[in-house]
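What follows is one chain in structure tokens, specifically the form predicted alone.
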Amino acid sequence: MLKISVLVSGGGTNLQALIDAQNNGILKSGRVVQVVSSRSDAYAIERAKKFGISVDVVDFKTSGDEFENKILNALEKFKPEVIVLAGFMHILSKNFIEKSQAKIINIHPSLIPAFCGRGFYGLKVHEAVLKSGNKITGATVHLVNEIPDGGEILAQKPVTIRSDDTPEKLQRRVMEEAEWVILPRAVEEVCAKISKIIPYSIKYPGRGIITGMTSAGRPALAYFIMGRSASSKARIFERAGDELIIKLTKQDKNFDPSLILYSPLRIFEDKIIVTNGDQTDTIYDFLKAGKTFEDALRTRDYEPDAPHYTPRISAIMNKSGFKQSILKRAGKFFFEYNFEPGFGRLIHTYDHDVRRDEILPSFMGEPREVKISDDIEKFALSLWDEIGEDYRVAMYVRFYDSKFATYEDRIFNTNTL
């Protein structure tokens, strides 16, 4: 569950909102953890402390960069994943905007691109907007950026405008009737998203591996594997003492297994080794002989599937941290990383989905960063969901207890024997 601070002015209506979503199961893949607000005297801060959430208070009395700076460190307790702008009388800057490393999400008492910008917040608005004899005005929820309501628009919701509405009037009803409605629910989904350990815009990422330690202190690691092929789906995994073999539960005569049956796990001494293919024998073998995980991946290649050539990717943990590789055409690819607890680092073999006919593309740039709860059930049916039932094939999951002696694991399997 991600970690959600709302940076208040006032009242904390919309922050309210958010509380009641929680409790409501409205709001389910974040928490509001952090209240921080611009004024000592916000009525946001009680609502805040009835429900036990903490409260920081950066009273708006020094220069913007100051101001920006102590607010900076206040988010820096908790790191929020997710930042939200409840009734916040503040522009924040661009330099803000980049430090603070989290969605920015925002609440506007009007349908952007009316009625927004610089000058218009609060009663404002709602003054605004009546005297433009306008007959519909409603409310936005938006991304931040560097340009004042010039984000990207997660969620618009109109309100009729009445005969005898005052600003006062009007601007009840925009809450009401649209601000606490579609606030909880874009928040939400901004969290949902977040969340999601493979990128939800990838239905088919190939193969791939995890490495990285729980939120707890727990060494851990998951290697799934995908197919669309009848040879490809027809696989399990299954456990070989502590190590784990790929078998097919049917055999095509006329197809060569080579690149689909393999090892993908082996243990040498206190390394485990996970990979997507016989590479896995190579970097055992390698590291008998006293040679390194670098050592034995640089005499291989990626896999000879023309026009494809899937990526082999790699990965070597032990109790001092974890290392990745990625070979592919564009060249052999090492990374090399420090456990922190809670997170972990997923590589995969494709980058992003393309027609059936198209060449499959290689996975870009750096192993994505991912959490990892201490609940291995959890985590598990998370992933193996996530992967996705029209091609997901089989997933071995494993979390080893903090001193990385003993470990409790998980297979998932499509097919059975």
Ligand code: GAR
Given for the second form:
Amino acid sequence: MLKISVLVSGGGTNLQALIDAQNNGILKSGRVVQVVSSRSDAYAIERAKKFGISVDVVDFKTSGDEFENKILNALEKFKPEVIVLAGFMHILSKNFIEKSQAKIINIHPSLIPAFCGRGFYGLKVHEAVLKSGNKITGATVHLVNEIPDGGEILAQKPVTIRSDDTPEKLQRRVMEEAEWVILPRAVEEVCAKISKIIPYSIKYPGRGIITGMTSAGRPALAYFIMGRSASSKARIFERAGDELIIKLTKQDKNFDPSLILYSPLRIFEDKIIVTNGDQTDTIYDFLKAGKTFEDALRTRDYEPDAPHYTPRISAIMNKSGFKQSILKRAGKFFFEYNFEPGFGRLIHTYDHDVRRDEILPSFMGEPREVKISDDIEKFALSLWDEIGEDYRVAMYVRFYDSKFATYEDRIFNTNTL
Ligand code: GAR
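Given the form predicted alone above, produce the structure of the same protein in the form predicted together with ligand GAR.
Next comes the full complex, this chain leading.
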């Protein structure tokens, strides 16, 4: 669950829309934990207090820099991942946007690019819209960047202007018909997207390895397998001491067992080896003979499963960082990383899904950056969920302690023996 801070200056009806969305389940990937008001008499403060939300008041009468620094100080208490400007009547500087380290979302009461930018806020927007004689206005939710009302548009909704509209009447209808509807939905979309481990959608990654470090500095690894054929679907992961093995739930003679049954995880001294095939043993044997991860993999190739020629993916991790590798028809590639708390790299076998009668395209590019929270239960459940229930077969997750001495782990299997 992400933390959301809401910045307000006035009535706080958009804040109320967020609180309501939280209570009725529309906003479920984030939670409003803090309200920061630029006015001590803003009614938004009462709304926040009613729901037990922490309130900070930062008087906007201070000079620009001081005002922003005070807000940053207040935000520091919660370190929110998302900041929502809900009727916040001030333009934030580039410096603030960078320092806040959050996604900042703004609701603006017009259809951007019309009636936006400096000078267009609150009732002034609706006065200008009515003066223009336009028949349609609306609201826009957008990400905040250094250009006032210039960031990426997340959602818009039009509202028809009536002949008897006053700025106040129009403002109310734009809120009711557009703002309170699109703001909570857009905030949920942003929260859901940034709380994902795999920040892009991919239907059939095949087999995948993640190595990296949790947000609290624990070395972490994950390995998952998916399957489309009966034999690859009929597998389960099982612990074997500190290592991992794969078993078949039912015997099937029509496949090459070396591609199906192998050790996905082995340990040599202080090195953890994770791969998608029997190259685990090759790496182990080479390390034992005093050679390297790269030496071992240079003697191996992609899998002989024509016509796909599935890549062999491998990783090795020790106290100082990790390496990943992919052996595919296009070449043999090696990647090396230092640990970075909260992040890991994901390498998987297939780039994207294709029809069953088509050749599966190999993973392309560099291992993808993924997020690793420090809660193994949450991480494992999210990854299992993101892989998707159609093809997932088994998954293993291990978080070491920061000294690499002990670990906690999770095994997920679709099948039972
Ligand atoms: C809303 O209409 C919002 O879109 C607008 O101020 C009003 C605040 O109402 N924001 C801006 O004009 C920002 N440029 P609220 O306090 O009841 O949410």
